[in-house]
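We begin with a single chain expressed as structure tokens, specifically the form predicted on its own.
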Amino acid sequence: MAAGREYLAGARTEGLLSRVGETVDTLPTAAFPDKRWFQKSYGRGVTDRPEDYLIGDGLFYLTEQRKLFLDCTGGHYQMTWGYEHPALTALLLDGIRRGVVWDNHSNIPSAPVKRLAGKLVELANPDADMGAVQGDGERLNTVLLGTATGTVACAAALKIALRVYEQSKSEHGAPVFVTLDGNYHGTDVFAQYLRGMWDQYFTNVESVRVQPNDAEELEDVFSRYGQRVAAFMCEPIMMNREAIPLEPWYLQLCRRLTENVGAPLIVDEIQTGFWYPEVLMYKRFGIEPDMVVLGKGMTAGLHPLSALLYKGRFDCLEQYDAISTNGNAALAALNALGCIELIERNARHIDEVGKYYYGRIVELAEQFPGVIAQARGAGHMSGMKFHRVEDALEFHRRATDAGLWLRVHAYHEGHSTCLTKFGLPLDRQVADFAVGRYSALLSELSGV
């Protein structure tokens, strides 16, 4: 490891582009532990040298077998400024030699949680006089951070729905949840319920999933359902279906709907958040949603913390609720503030790169479209949609044995889509050498 840091910190971007995929045998060999205690789903019993994770560098790591690659995906869409960023190091660092501890109990936050709380708040209305914001019930003013995961997160915006519409509409029978098909909020039971899983042990509470970007049919459940409705919830972009991104009128149609019928509208940002300029994706749809789920990204990676944002009125769960054990981690909280930080002050940048690489994956398209279907995402979260699912298989292997570290969704009938979450360091000579990479498989692929 130590070794591995050494080469990837003094290597400049060039040179590392220009290996990406080989191995570099100037470092030592060592044995590493296999797979053998693993469960069955993630490799168990895997010892055939596997390419795992061993150091990293900004969009680069080394495995343990010294190959290197590039990562297309933010580790695992989380990694917001990549591996061991500088100034998030350095800031940890401090923090820790200034008292900051890892975590603490939740009844007694620390002082980065409490600033985090207020950036959020700060975020969602910009401009705006604090004092005014805190005391307006329909103001996006009310932070819950005692979840450590995306999925408590989420279950937390579930149960104050369910809260809502016990205390306001029950009369008017079993709640029924709107969301998108194709929906990933967590992995809590009622959200897999939600996305059509364990169907048969929930006969108190109705889902209904829509197409996305299907004016129509999103029209007519709620016109079918009415008062009925608990919350529809959704996220920008779909990145568990393909990364299809919602349309600017669709989210602002189903802002008119959800008011109307007075439920709650849910926007889920754990995989869009802080991974654009205006840090809260939502921003970009003329918009504002009643409840904001983050995680993922909001620390950059460091440790699982996660954020309710909502309106105050609907501040209706006890304490214990809805918590993690590691939720208003200090130290996590204070890497989070950093983030931001770096966001609001790269904010050009990150926009400028985004709609270039996007660009450029619309551009391959146009330039394969007897192999590509459709450019998908947004920015720095685009994929590929494949007329052919083995032809997206395929071109995920070829990557990856090419050093390019992305994903492929094809586990799905009718899913056939590459997909890649660069992290905020992305720059145009990166981007282009990716391109570059996926064109000439592409080529191949086509027979070109």
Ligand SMILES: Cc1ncc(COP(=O)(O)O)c(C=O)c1O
Contents of the next structure:
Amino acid sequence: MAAGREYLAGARTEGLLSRVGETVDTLPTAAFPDKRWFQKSYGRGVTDRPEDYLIGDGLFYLTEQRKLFLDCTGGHYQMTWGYEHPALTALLLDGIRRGVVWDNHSNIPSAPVKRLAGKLVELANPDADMGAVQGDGERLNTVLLGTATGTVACAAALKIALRVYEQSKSEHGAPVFVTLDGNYHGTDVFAQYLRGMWDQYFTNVESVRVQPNDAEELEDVFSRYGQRVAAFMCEPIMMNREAIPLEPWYLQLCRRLTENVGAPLIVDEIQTGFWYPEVLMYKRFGIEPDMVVLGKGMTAGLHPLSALLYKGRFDCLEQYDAISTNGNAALAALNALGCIELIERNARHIDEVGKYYYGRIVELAEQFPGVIAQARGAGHMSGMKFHRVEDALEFHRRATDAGLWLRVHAYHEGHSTCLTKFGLPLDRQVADFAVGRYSALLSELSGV
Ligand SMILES: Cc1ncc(COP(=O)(O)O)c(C=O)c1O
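Same protein, the form predicted in complex with the named molecule this time rather than the form predicted on its own?
Time for the whole complex; same chain goes first.
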């Protein structure tokens, strides 16, 4: 690890880019543990040459076999600033030196946790008088920060919706939760039910899934179920369904329809939050949700903390209804504050590079219309929808061979998209390199 770290830290970006995909054989070899004790779905296996993560720096990492990768996914969509960002590392070390704890009981939250709650409210209500915001139940002025993962924060939002329904609308019959087809709101059993699992075990509740950006279907569903709608929950970019972006008019329609039936609009920003210059992506759609789920990139990947930001009038859960006991993490909150500050300071650059990268993906789609059906996503979270699933899988395989770590959605019927979510240190040089490599692979695939 030490040799790998020295190598990455001592190299210039051009030098690293020129060696992506190669084995850095000047580094010493070592024996590494294998995955023999993991579950099968997690790669359980015995090998004397494990290819797992060894050490990273910014957008680059080395595997245990010393192969150099460009990480096009920000870890797994959560390392906002890549690996070992110097400003965040310095902030954490300083925090530790000053006595910021890993965690403590949520009844005695420490300063970084309280400051982070304040910062999230401020982000949702910029330029507002905070005194007025505090007293107004119609504003996003309440933060549940006692949760460790996105799953628990999503579950908290759904429980709030259920409780509100029970208190105000239960005479209308069983509640209906409307979500997008292909949604992913975590691994809680109810969230899984909302994406079609465990159907037979849930009674007295209904899950209805609609196609993204289909106004007619959404209007039909709302007119069919009316007051029975307990919540509408969505992601602004469906990062678990081929990076389909919701259109602003669609989110505005969701807002109007939920308001008409008195149901909360829950926007799950686990993926989109902290990846755009606005920090909270919903800001660009001209709507205000009732609840915003945050996690992943908020702490730039430092475990464990997620958050639910919601309007005061939905503050109806009891203290232990939605918690993780290690979800009051002061050090993670400090990192989140540092992460937000970096986004605010670099907002213009993030915006500019994000647009540039997406623009180059659009160009690729135009250049290879026989292989790519569409550019997807937005900014750093951009992907390529392939016509054929075989091409998406082959592109992914060749990209990984060539040292580009990206994701493919090809495990559901009709899915054929390669996804990237670059960490925010992305610049034009790295974007050009990545797109150049995609282009070479697409040429091979299309025989052009
Ligand atoms: C949109 C969305 N919601 C919720 C979650 C669950 O978050 P976590 O894995 O932190 O529990 C994820 C995770 O990928 C996600 O992408």
